[in-house]
Amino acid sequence: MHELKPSMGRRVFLGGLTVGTVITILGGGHYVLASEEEEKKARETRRADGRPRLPPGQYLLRNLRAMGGTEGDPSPGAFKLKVHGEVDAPFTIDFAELLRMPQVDQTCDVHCVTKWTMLDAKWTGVRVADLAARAKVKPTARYVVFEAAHGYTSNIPLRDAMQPNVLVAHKLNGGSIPRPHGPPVRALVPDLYFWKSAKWLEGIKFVSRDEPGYWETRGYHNHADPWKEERYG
């Protein structure tokens, strides 16, 4: 096994490694590095919007990397999601009620600001747009704030939150979300860097004025588009 330093570029790191090499990321966890051929194919493949599937500056892993954070309560029985703010019909639902809402199965790629990407992660959840419709979002709303355990927040524009691939997710690859990845429910915003997809989700707040979140107030980019490499503000 090999230890991957966050600052090390793929071209330097790959020297002497073989396809499928298992690497140990600093901070714990074993991950399998994709081959250069897989990476080249992803970089050459185009999405429906014309952008390369693999954003610039990213390398491929074959499984989702745990990124830390202060854990919330992983129990579905304790879960409550508060939908509030600039809405006419605020509400709070539990896990069972979330499962009674229309469910979406979605396969998408995940891009982390620390420069790794995983392709074809399979998620199940409820569209944020469906929750917004139930809450009757006011015309004054312009942004969405994901509220997570221990006061963690992340912010995205309303137009991004209403995209059909933005979910409140409760399954990953056919099973419950594993503990390091924010169970029982996390946000999923696949077209922005993954820190925007808040783990251990507790609330969705619609606001008229932007409210930069935990990482945004610590120097990270407010929007976080991987194809523009919006890593830092």
Ligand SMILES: Nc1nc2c(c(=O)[nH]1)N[C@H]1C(S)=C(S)[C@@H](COP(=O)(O)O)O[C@H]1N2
Second form
Amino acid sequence: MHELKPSMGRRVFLGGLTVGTVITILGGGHYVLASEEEEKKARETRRADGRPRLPPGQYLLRNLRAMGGTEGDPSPGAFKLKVHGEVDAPFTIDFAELLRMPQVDQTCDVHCVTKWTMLDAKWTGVRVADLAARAKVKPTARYVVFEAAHGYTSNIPLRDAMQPNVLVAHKLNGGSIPRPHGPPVRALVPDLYFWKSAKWLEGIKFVSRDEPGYWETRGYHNHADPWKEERYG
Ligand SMILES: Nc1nc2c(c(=O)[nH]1)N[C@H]1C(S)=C(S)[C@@H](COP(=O)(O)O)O[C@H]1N2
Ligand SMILES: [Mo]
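Other form of same protein, the form predicted together with the ligand, not the form predicted on its own:
The next block holds the full complex; its first chain is the one shown before.
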């Protein structure tokens, strides 16, 4: 993956440097750097929870950078979400049924472990907490595994998954999620590094024992808190 040292100039980065290829490349794509002023402001602003808007070691992009991954079927007609595991009432819903659940509109920031942060993306979706309630999650469940197309998975503790800003999202900035970003539905876990937000989502599995996912078994941190810089395991 591309390491960007905070001390390095942005021109050098734009030149496409590869400093220290560590572990594995997480993806590529196009991106637009924010201005120095925007970045300074984000560094000095605090969130409602008191944490800085820009987590340590991050720089600011103006757009969401497409980070790759093997695409799933983007058509809503083919979509099915299986909610299962340590639950009393497992279920599978299609896209229409997902839209009939309570919808949340939310503006939030996302933070990628490759060190870019993007502020204020607008998402629409259903709370994982609402899906968990419908599935009647058993008290034995302690972790959640997001299951995506072609075997990609990510794992998070149940308490993180129950946060009100953790969604199964089907809209980005007012439209359907653009192709590289995981349509028709992706997970959104804004307060952990973005690899936890599985694109082309197919299942949510509740488990009693943790199941480290795709990147978690390839050297990345199991928890991935951007404010603690939980980058590598
Ligand atoms: N299914 C799937 N989801 C995935 C990935 C992937 O390869 N496959 N990559 C993850 C990583 S490493 C990141 S940083 C984000 C990137 O999302 P974006 O391409 O929308 O920026 O998606 C995550 N979700
Ligand atoms: Mo990532």
